[in-house]
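Just the one chain here, laid out as structure tokens, in the form predicted alone.
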Amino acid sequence: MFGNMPELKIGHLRAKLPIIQGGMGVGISLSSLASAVANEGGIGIIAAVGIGMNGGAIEGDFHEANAEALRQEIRTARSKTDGLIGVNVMIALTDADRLIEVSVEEDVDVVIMGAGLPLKLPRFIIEKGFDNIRTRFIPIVSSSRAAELIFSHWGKKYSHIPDAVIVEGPLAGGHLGFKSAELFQAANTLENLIADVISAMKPFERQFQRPIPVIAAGGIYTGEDIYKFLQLGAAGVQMATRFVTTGECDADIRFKEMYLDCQESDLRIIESPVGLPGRAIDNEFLQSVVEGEKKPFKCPWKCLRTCNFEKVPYCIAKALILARRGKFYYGFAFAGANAWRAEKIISVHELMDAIKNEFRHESRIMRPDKTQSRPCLAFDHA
């Protein structure tokens, strides 16, 4: 029906929405908020990155408390909803294989891989064989160099490609695929990136005769956003920041109310103890950090590969974790570049209802001829 959404289609996966709700680490998005984006049709996604840290102690051997926790909150997510669910995975984790394995034991719907690029996929996968394997693999790019690599390295080395590739933005929130000075140039706005990928997958189209979904992300906010990127060819979207502000969050409510409270000018780029560029919202801690204070601690493990925990002024994990605990003192907020529009807390439910009615009222202004075609998808074009 005209001014509906459609569907978001990957290999054998359908969406009922186009639209995958991002993994929002550590803790943000666990099994409560995936499985009510999943129940509303889209694609609800469990944050993998720091997971045995949501317990009470912040401290101790993670390696198999993170899968443990990964797989306890994959079969919450399982017990509330028949819908698609999946698992965002940080490449640049030290326990990212474990991680993935665990999420394709329990046969979540998509592996989404950021924050590195998934060149060398774990043994298991290889040895398991792709045909043997339901879930999805999806990378997240910020540019077509990054897919192009991904998806050519794949296509020689395993004789696979993966399911569809996520194309993030610089107005993302968390930690961004850029350098600092490549944030604000015209070359890399969502826009043009979405139209750079959609031209760099047709290739991989062709050969491996299957379409490529290619899936916009990083300040996509509104239903008017997503109708945007349909018409520029993108297969769906994905959106983190507002499904903060929703009760199935699986923040503390402190957590939610920084997003309440921030303004415009609040919302600031820092350079993480990791080595990128990030979107946080100002507060005490980071001030300090900036003003040169340092905060001791103990390394419990390398959670991080890039992490030189000798030298970095605080621990991010431990940041992030007492973050969602509500504990600002001692941490700090990731958030997108539209965060500060956040007016009240609500259901899912209310904010997919909210985005539907925004992508209906856009498409009726842009498209009043409700004889014209839909718009045009990535997908159509293998």
Ligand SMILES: Cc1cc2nc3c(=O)[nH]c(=O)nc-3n(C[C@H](O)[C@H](O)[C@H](O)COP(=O)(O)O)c2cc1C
Given for the second form:
Amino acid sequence: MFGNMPELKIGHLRAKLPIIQGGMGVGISLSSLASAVANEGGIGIIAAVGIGMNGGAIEGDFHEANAEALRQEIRTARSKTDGLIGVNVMIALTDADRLIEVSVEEDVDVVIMGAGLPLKLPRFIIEKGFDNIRTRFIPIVSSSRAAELIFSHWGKKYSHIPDAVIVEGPLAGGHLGFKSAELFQAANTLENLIADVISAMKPFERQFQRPIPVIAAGGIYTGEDIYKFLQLGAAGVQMATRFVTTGECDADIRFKEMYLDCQESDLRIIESPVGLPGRAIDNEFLQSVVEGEKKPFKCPWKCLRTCNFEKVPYCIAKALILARRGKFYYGFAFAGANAWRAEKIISVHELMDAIKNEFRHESRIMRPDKTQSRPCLAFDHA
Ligand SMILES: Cc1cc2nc3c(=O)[nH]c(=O)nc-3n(C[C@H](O)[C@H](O)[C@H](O)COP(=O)(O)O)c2cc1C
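Got the form predicted alone; could you also share the form predicted in complex with this ligand?
Full complex below, order starting with the chain above.
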């Protein structure tokens, strides 16, 4: 693997670059970012969570507002690119099935299922039959156990398995698939998890007679990182944090500036009302939650299966949608462990060029026959 990045193959799909842009809710990755990534040869992902709230307060049916907004967003993305477009659906959402249904109706290339184990498939998929659906399905897992559970359940119940699997490690942004105590255990590094999941997929590859691409996510920031994970056997990577500081990212400029202004020490783990830990940039809003100043609220939506709105101190959907609009007094920004590294806002085209160069450079340095002829550096003799 020397020089250019290889393409990513998922079933019949071919992405020119092995990069999936991670779905970012609420409203951080919509049609603008997703189509820009797709135009560069990656897979652009629209985050479906709370998508109907982007235009302001929802009056009427919350679920139908989300479904309609998602449909429009997919169509807008399609109008801007011929590349590969997908949708991220959080399984913990009460309208997850409906959002998957709209994505399939709109023929998106991939549906990525995060924040929960997608064991029970929506009825319309079973009725339609996988052979009549072009969309490829990809769960996100944080352990080989979760991957095995999903693949063996689908295999037994549906005689079909997901088309690829994303392994998300503990350095990711947003909700994390670990208990807080497990986050920093050595066994849970992304490097270890990737190796575990690749070997856990072997029996399914044999049984179903097809390759299962394993995609690495969480803390992958540079072309060097991509090179490393491809060498470890990943077929591609999912990256989110690095795409936030692009001109095309769908968030308000103040959201992107939170990333530019933060320090490494500002990134912290929070206990989210979703019932999972999450990584975010610390701010006054999060401080006031810790200090117990936020109180249980009324909930007009019940958007999450796992949120007990009478007990949790704030509405996470509201906090995230307001942060997306730059109103940090009322909310906060999710971010991956590398968010502090961003220095300026650039276009997705410039970012992809930078990543390609980083990858090329790393592949040259790591090429075995080149290591001998590496130029002598001053500190080599120190
Ligand atoms: C602002 C933000 C919002 C996110 N929202 C979602 C989401 O709605 N659904 C999901 O499955 N993952 C979500 N994620 C996780 C990303 O899709 C991705 O897998 C992860 O952040 C990868 O790590 P990286 O950010 O270090 O590249 C989010 C991440 C960030 C930074």
